[in-house]
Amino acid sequence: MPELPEVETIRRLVERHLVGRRIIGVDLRLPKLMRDSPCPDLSVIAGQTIAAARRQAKVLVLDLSNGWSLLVHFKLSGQLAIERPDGSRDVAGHPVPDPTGPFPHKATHLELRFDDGTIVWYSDIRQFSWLRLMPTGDVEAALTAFGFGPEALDEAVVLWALKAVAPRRRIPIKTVLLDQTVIAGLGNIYADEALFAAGIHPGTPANEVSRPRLAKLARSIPWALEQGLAQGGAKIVNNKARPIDGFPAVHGRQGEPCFTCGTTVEKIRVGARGTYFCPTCQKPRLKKHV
């Protein structure tokens, strides 16, 4: 995480609450969080409105009044804390730091001051996140070059892409759905939860995963992600579940009963990722006898 949800809670928080703010102080407290910005000085953006906010995949995109744009993709552990003027915060991302703890935590990278009064901390524990700075024009390109698959939300589309891509493909079907070449925005929670609700083991080849089960997968997607836009992200913390009425039903919760028949989740490894899943619920399966 941060993932699709996250990401959109992000942008949508944005949106709401600095969309038509000026921006009147910059504090960048640790200028790598720039490598590769075609535009390494982030302080011309102070003087600037945010005139909107959108994002592809995981990547939030911040549009400013000067016809500049800064391109923010959050990787495993970055965070956006707002803060108003009468003291009240929202936070999303990853859960460290903890969203009513003191700010600026130690983690905390960027300080942004707005013109009524409002702050924004953007913070990252592990510093593998990135900003980068350019001209609005020249967003769409750097966006494509990423070379992202189409949005994960859309039950059609998704299916339409697991169909051009899974019978193709030995490796485990968890490792296609985390290739946002394949689908873009699912992340580890989210492809754990969608292959749960699809009945699938995640170490299963995806070619061998028949036509109906991929049809419920791709059904399963879009359903794990609107879960966690209704949860502003899912609850994570610590790398524990915090589940809200169920979900997540897998991740992070390794060691407790399956909701849906009680046996034990597991955790395993798949393509180097830390996996979730029942295997009672999601039995490995040949293709033979999907």
Contents of the next structure:
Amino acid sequence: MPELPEVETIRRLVERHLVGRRIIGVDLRLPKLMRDSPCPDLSVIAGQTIAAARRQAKVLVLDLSNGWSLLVHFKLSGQLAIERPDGSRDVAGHPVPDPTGPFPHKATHLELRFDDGTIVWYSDIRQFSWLRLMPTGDVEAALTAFGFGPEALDEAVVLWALKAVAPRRRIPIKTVLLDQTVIAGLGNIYADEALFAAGIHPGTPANEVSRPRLAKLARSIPWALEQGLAQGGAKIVNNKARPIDGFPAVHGRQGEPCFTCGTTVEKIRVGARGTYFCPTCQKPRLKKHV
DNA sequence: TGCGTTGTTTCACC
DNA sequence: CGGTGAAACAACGC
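Just the form predicted alone so far, so send over the form predicted in complex with the DNA.
Below is the entire complex, every chain and molecule, led by the chain shown above.
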């Protein structure tokens, strides 16, 4: 489930391996991925060079040399594979299908060939992701239209945003974290992990999270994202976590012992989302009624 | 085979 | 009118 760390990992790979390279072949086998795209025909990017790779929230923006840009939202299961002329391969995004397996495959919907022999495969088993091709000059307005809040990697700004919003809302604190207009970049995995690291029950009404807990949460959010970045993205395969050095600690670990206290990790629903937490480390602490 | 899956939008309701 | 929660939607695997 590509969230900020997974998309940023992809961005860095593109920057390292594709920027400055010229696209010589475009094969979009699932044209409907160009949902609401100002230019519906992706083949027109053939001949262009990738000039820059940037990201806001979970949206990847690839600027092309002719003044057009390709926007990508990976949604649940988008995945990008880059195979260099020597056969070495980098894959980021959703870890299914197996990144080490053969490409292209049934879920590979786009193939890009580059002038140096590099090949890019874009895959998506759920087909929920989207691509948009638009003039670079329109990108800023398009991103603004999403109404994204500040990037979740910046602790100070995150704390400011949480202080501004949480006391005025009674919805679960996890639901606040998933609202991209409050803080941009968290999805289901990192919201669960940040709440675990902060010791907050995910169902706690936002206006009942104390100031000190809010401050701890503001620290935990960038921390959780950095853990994911360090791993090149969290590895959750078929809803089962494959933790590295204790991360993820709770997401995808239903029925398994908490790494901190040994209590069995539970799965509940919060805001209609599958939510994992440790009942001991994340005890509900409601404000006393007066 | 119907349910679960997430990011995002939409909608009914109080 | 705005906060809220639920439903809808995208489509597939198990």
